[in-house]
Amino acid sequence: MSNPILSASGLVKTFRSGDRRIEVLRGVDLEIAPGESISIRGESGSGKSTLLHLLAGLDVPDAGALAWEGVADTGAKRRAAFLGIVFQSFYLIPELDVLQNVLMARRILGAPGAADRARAADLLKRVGLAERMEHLPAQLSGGERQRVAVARALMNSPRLILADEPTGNLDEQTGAAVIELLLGLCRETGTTLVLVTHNAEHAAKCARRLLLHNGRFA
């Protein structure tokens, strides 16, 4: 694959409980490359989650690297503009509304101004929240809590989007329209896409689906 968006090689990352030392990844070997949509499928445990926060740059392997287009330490503003997260618990700030939650993922780059407000209210439409923008987390149902997450993810037109089991505080119907509201507007805009899912139907609708199991991709 030549000029992946992220590569990763070698990855390695354990954890202790007490005297145990626990491997969770066990030299983990990805490349992505630009516009690609990916699964990742394993069993509760496999260490799915840990690779995300991996390759998101929100953890640091014991062994391994990471480069993001070809750069190892990007540093977190650059990979706010480079990547943008879904996670399962949506982790909206219930104080703000639906509008300034959105923008949160701007005011890591600076100030919002009127275009990126612009933005954001388009993309709520796009998720069809047009007529929630003014409303708080708490007035809003799991979907639609999850569609503002999506919306928060592309904020900054990233490269790369990360979910991390994106659907599993919804019900199979939700969780179902969410998954295709995400590749959809993945395809739309070219941005690359790594979901991590235990849900088989949702890991099919991914170009290239991986299996991660005892630590490594099988």
Contents of the next structure:
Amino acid sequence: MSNPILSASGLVKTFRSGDRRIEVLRGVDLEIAPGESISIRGESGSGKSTLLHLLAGLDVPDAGALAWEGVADTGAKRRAAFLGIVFQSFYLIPELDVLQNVLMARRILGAPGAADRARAADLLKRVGLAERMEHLPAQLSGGERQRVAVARALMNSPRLILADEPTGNLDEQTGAAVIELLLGLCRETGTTLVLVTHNAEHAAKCARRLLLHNGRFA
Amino acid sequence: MPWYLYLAFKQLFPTGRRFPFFTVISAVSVALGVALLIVVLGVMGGFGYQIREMITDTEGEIQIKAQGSISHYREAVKKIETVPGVAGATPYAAGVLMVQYQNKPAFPQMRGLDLGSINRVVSLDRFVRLGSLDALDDDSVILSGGLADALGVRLGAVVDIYTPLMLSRKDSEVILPRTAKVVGILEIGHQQLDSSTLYCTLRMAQDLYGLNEDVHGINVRVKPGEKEDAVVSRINEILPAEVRAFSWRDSFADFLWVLQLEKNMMMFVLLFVVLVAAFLTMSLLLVLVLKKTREIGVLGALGASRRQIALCFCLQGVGVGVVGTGAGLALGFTVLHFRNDLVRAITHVTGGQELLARFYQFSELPEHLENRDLALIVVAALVLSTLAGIIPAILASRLKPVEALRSE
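Moving on from the form predicted alone, please list the structure of the form predicted in complex with its partner chain.
Below, the chain from earlier opens the complete complex, with every other chain and molecule after it.
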């Protein structure tokens, strides 16, 4: 694969629980091409979220190497521009309205301008929340909150989106709509997507499907 | 606006919430502390200021003293009045006497006044409650209000005056007091002076103390806008070495030091109120950090640095300090503005309005807040509130995004 957007080799992660050592990841290798959509499935406790945190640079592996576009720097500053993350529990900031929650991703890179506000408004329009921009997260349904989180993840035009069970807190119908939205937007913008999910149907919608079992890809 | 400043502001004043609990409770606690400091230091400063005014009103800004008495005082007064910056000078004699009226004794301070020059330095007329300063001659006296009350003396009464000189007479001699008619009752407005002072002419004081043509000192009034210390130096240049001029600050240095010490101690004690408010702010911010653990994790995931996350929480402490200090200033100055109405209302309920006036000798509660004290209060409140934000900020910055997200 030429110029992978993300490459991971031999990722190992172990957690301690009392005297026990739990080896969650036992040497995961992964290369993702630009624009690709990948799903990662696995049973509960298989290490899906741990892998996603490592790929996002939020956690450090015990062994192995990770690079984004061939560069090993996965620090906070680079992360802000390089990738967007969608969490299962949305994690919107309750004090900010919908528009400001989306703009927060841009604020972390620097003060947003008029063009950024227009982009945030456009993203909210595309996720079907044009009328809810001034609402607070508490005034939205779960599906709406997750759509805000998707818009936030796309705000900085990231090269890669990591979605950690984004439908876990949603009902089936809303979950399916969010996955369609996420895949559609990524396809439309050429953004690479890594989707961690339990749901086989959602996973099947991605171009490449991986199964994490016993700390390795099966 | 950097995101951490924006978010700190939004967390202090969230959209759609009129009374955010954390902000209101923290800011009110800081405001109460600041208001308390302003009111107490304002009133204490007022008392100090009134006392300082009273000193310069009754003694002039400069006092000239010698080891013993000052000879040739008329020439000295003339020379002093030629010094640039001097508005006027008046000699005086002072000491303790025994005054008796209908077998009731008292031991007041005597103040012998030169009626020809006193008004150039002290406008005593305005303090005369009963009688007149013009009626004062070598056979009459004016008593302070407290002394007249203590002796039960009324205007026109005749009192007996005994001086320390009489004690040095031989045993065989019969001590005959000097009699004087009371021609005035005077109240300056300060308990110490008004409780026990007898005013007489300089001539009478010189006789009572056997001073002949000498005086105990000279009071000097400085022209408005002149610097007292500069005038003191100029006067000292023309005076003989044994006679020295002192500014009122030098003369009352011990008293002023005690006043300042009282004020500083009061400020030190009351600063603990602001300190407690800062601890409250810190506790609430710590709770906020724990409550927002996952949001802190998300900010980290979005690319916020640890320093920025720390700043976000530290700025909330600063915000509480700014809002609380602003509200405290408004509250403090409002209370100071209506202080006399409040005192009247309290004494109306509890009684003792007359006692208050008699004891403190101020018809109105004084107020004087120095800029230095105001600046100190503001800086202390802001610094303590900022420090209150530092520990929660460090705690927030130490949270690893992945651990914060796992806290669910």
